[in-house]
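Below sits a lone chain in structure tokens, taken as the form predicted alone.
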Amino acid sequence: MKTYSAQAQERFSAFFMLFPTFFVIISFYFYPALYNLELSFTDMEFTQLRTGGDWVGFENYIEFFTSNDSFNVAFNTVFWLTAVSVTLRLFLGLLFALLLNSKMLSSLKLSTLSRLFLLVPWATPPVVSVIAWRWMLEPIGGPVNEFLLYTGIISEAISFTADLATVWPTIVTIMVWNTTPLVAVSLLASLQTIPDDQIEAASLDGATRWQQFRFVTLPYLMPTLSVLCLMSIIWTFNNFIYVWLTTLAGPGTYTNVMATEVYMKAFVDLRLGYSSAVGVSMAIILAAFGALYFRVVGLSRMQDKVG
């Protein structure tokens, strides 16, 4: 049995070895975060970088949450950018994973080729994905419009990134196309860890395909789905690239989200203090969601263990 002095020495050694990592994290994360929090309580502008801004308290936060555009920004961020795209990503990723793991593709010797094709969107950088999709969706000369006009599905070209009826579905489509393979590959790895004897036992007991999926496959996938759901929401809620490169938050400010609001207030309107307040609000919302999410997941797992 280790003495108290030996345990203390081990703890000191562990702390000494981890200290450089802690120092880097504090230097590159906590200090900028605290500085951003300080800026959010000032009226700092780019013209005041040397002198600093004046203290305004919660004025920036009040302005953001009471402005006429705040509801539109919040709705776009929560509903279109996050809820719709993450739901589609998880649903399609699960379908692709089940398809790639099916015996049908194995019998046709298409498993390897299918997985290779699935990885192509994931391997494509988001910037390249947006540029390629914008070219395909061009109203004049774009392959998508040319095909729809040729087949008679539409009578005139559609400006997918400028029409209010199609702009958000377009952004969501680009995001889902580029990010679904990661979900599919992760779920495919989890599917391949399920013991075959459990599936066979359920089949012998007379379980249908749906019952096998509901009571055998899905419980094995839930830990992976939980992590993917949380990470997807965090990545998507903070995302800037897809909206900005596709529409520049337009038409007008129709597709403006919190990430693009931070950018425009800081680098277009030059209001660093207000931009910092929006950024801090995003961090608080995500922190609250993460705490709630882990609380719900933790309770469900405790109930499963008790059951």
The other form holds:
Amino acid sequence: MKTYSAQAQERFSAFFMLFPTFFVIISFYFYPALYNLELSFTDMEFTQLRTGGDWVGFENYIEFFTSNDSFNVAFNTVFWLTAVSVTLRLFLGLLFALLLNSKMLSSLKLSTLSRLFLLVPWATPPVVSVIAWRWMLEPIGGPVNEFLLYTGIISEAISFTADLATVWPTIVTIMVWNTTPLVAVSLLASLQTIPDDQIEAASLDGATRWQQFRFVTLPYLMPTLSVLCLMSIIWTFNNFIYVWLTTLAGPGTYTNVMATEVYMKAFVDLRLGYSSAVGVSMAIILAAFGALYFRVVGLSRMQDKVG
Amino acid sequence: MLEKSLKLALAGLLLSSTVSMAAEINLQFRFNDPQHKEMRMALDEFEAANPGIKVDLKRIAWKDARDQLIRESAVGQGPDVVHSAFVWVQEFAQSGSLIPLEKLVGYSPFKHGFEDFVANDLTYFEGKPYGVPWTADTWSMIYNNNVMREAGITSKPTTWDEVLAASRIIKEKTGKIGYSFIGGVPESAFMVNYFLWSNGSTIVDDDGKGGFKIGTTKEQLVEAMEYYKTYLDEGLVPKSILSQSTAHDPSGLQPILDDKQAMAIVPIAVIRGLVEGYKASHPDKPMALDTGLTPQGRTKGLTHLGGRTLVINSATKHPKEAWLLLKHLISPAIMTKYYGNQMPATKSGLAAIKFASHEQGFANQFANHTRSWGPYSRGPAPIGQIRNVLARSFAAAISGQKSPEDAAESILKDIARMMDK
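Got the form predicted alone; any chance of the form predicted in complex with its partner chain too?
Time for the whole complex; same chain goes first.
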């Protein structure tokens, strides 16, 4: 009885301490989320903020999923924005982490300097990064074009953010430049936890450099990589700022992604109802992906490691 | 004794600051054009003439101004007096963002009444005035005669086909740009409309029965988009025009100043800015810039009668003072002194303007080759949405993202959906 009472007290105490957090989450997350869901079934427009919209059922969802542009938006979001940029970010992050952890940099006394330089892009706010890159890539007077023209590599300035052939690689470059350091630093921290004797043992057993990496280093990095991959995908899938600030989702709607579609429909076309439907669809896709990812990859790997 | 004196002094100080706070009215005026320093001086004059009223000058980009006011006023926030485009007033009024001005006129009426203002049809909603036209303008052709001469072109092209032909000659003979245009969202919508209007069609039209209809066809839209696409396909303009979103974008203007581009369609404020810029950058050369009519198609060339209005936010706590500020800003003396690159939106004010010789083409355009947005603004489809849909599909077509046929179908489908609502 006494034990139960103590447990009850403990639970009450835990609830009491967690209540502010629950309150904040319910007030600032669940309520807006539910309101957003309600809006998605209306034809509410920005000019109707005072009067509200009419109930239209699944009309907004049907319009989004059957629109000619939706495939383009989905492809851009999944392939260019997420798959390409996350893959590059993880690959380059791993490469930089291995380089920073290498004995070569230490012997040249470049470790600290390299780590400092690596942090510069990460410390640069995304807005500043995009503006700086846009300036560098300007067709008239931009340093990149000036250099390419001066060296004779190109004969005519390239409109990096307006040409269909270069606009996506440009956005991905800006994103990867700005966000890779976080991955590199996180992986570097994991690399430094690998005991040296494991590598030495593998080396004594005759393992090649690649085999040491494949069978010793990589398994140690997998839990961190799994979490970084999941976080990167969620964060990138939702990301709005790089595309919007670089191209305003253009030329036309060529670089439109789901996040910019939400913004454009709500705050440019003023269609709050439709925009909410796109937002809800995004949330469902991400939730499904998160659950699947944890089930198939993340959780099992982390459990293996912990176990 | 000392303590008592200090308490008294503190109480006196608090009282006086409370009194002065109570007596002072703080207004906010949001202005979207670049002349913010001049406008600050205009506000200083207002403050000097109206003791007890202070005005804070706020700024915002034109592209964000419309949505921002709707958002703010819905939650009882925002500036008191707001700079608006002609075509937004009815949308603002419909959303409850503005105060109807008829109630405020009594505080200080206009000398010639509301009838003296141009484009009044756009500032009335359900029979009531919600905005006061401040400036009037349109867009016209600007020419750099040095580039034209260099290519051996002696007369100004007058049709769309002649403009294209001249651009080809300029490219071939000089390697420079002939006619260039805005290819990005949102102001590329003007380019499409001007082409359509000069060929006898329009996106939204009166249906003659008190309603509205789509006034163009897929073929007419395709024709417009193919015309502009030719410039990109033939390399007559750089691809960077696809990211040029407004007429004020420096990347679109610099080539005109540098004698590297011959023609463009721009508003009067840009024309005047370019002329000043040209004088400054070529002090020893004669003025090479000149204006003319926009090209004609199957009918005469037409541009829109546009301009700026001043409106009062429904969230204002000081409507009377806001009205006094609005009246101050539209006075001819303030316009002349502080907003000189714009033209007044009153019939009496416009009649008194003496255009410079290089502005004669613009003057002709303004007097004889403009039309109101009329049915676009009065119709059921929000004009902002029409503009966005048009501009996005236009950019998609000329960039190669979509075929002109697909883009035209997309425009018609979206406009029909908006008009059905």
